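Encoded as structure tokens, the following chain is the form predicted alone, with no partner shown.
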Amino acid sequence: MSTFERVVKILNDMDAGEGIELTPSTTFEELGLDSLSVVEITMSCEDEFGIEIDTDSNPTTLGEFVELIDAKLGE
């Protein structure tokens, strides 16, 4: 399973973006996520991937978020 697929699964498990086709260009704004939801998703991804995501990083799309995760996994 790719990083993107794993992130989409986390989003689906949290009922984020219901009814929206999730693609790498989907924005967090399109998902209707508030700042608390973004923090919860970030923490779930940190647990899933065993990484720590920099709180200063501000990805705006799922693709940017996945690239950030992949970069952390490559460190």
Given for the second form:
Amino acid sequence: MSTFERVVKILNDMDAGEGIELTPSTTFEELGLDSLSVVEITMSCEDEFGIEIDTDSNPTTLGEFVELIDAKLGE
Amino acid sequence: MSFSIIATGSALPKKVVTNDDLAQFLDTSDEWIVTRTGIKTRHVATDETTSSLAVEAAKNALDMAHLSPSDLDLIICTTVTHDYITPSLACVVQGELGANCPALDINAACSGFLYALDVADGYFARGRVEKVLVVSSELLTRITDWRDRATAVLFGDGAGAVVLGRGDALRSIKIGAKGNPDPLYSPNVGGISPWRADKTEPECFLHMNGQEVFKFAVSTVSADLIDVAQEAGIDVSSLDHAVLHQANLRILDAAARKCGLAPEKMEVIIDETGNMSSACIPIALDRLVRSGRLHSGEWVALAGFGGGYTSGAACFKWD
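Could I see the form predicted together with its partner chain next, after the form predicted alone?
Let us now look at the entire complex, which starts with that chain.
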């Protein structure tokens, strides 16, 4: 499963963006997520991928978020 | 054998401020505040002080315990918003009550109440005390920046107290600290020393990185709840009640999800009170006790987290 697919699964588990087609260009705002929801998703991804993500990283799209995770996994 | 909580008490200022009241002078709304924090109202001191609320809460707890102040062997107070830099709040409370035991303050921010219980546990373990009064009292509105819509909506004032007596209700307790002052702090006065290099006078208001604090809070409190439950010999899902520091309803919801606790077991007072730092847990516990919903033999966990960072949690089998 790709990083993007794993992130989408986490979003689905958290009922984020129901009824919206998720693509790399989808923004957190389009998903109706405020800053604290993004922190919650970040924390779930930290658990899923075994990494730590700074809260001030501020990705705006799912694609940017996936890039951030992949960069951390490559460190 | 350590201690049991034999009585509780609390006190809140008379004045209640709604979100609509705040929207009169801040660019905010009831909908924005409720959605992001769960807070609908907060009690705000007008003529009340940190000391007066502490004394009122202490008297309520002593009344419930059917004890007089002279029965106390130790008074521990927690606050980050005392009326004085010195003397301690505990000494002021001791004087007002007319007690004659040792009295000391602890500053561990919003985890202060758990730190106080841990200190008390040590006094019981050494056989130095039979009855201990713990009071957490805060006037967060004193250090709130009322020009900042991000933080001004969060805080309130209040005091909570417990009387501890020798017993075995306490089954586990832990406290922790991760020295990191940046995400949540309030500077002290600069002073007028002629030798002070920086002549600017800092504003003694709370500064907070909300997202970072949210992350610390959820991860720490959920792990602490699991730890203290496990040490008490139960699974976290077996807890009957969880009384957590009330910083944000979203933190309570996220922590419950993360540690596998049914959300209805989480005590919630933040909707009415806002964040009152170390006073939140004993006030919420007092509400739980006085509502008659906490029964003998039930498991209850307390957990705090806050500036420092500090954290603490405890698990009780209520007697």
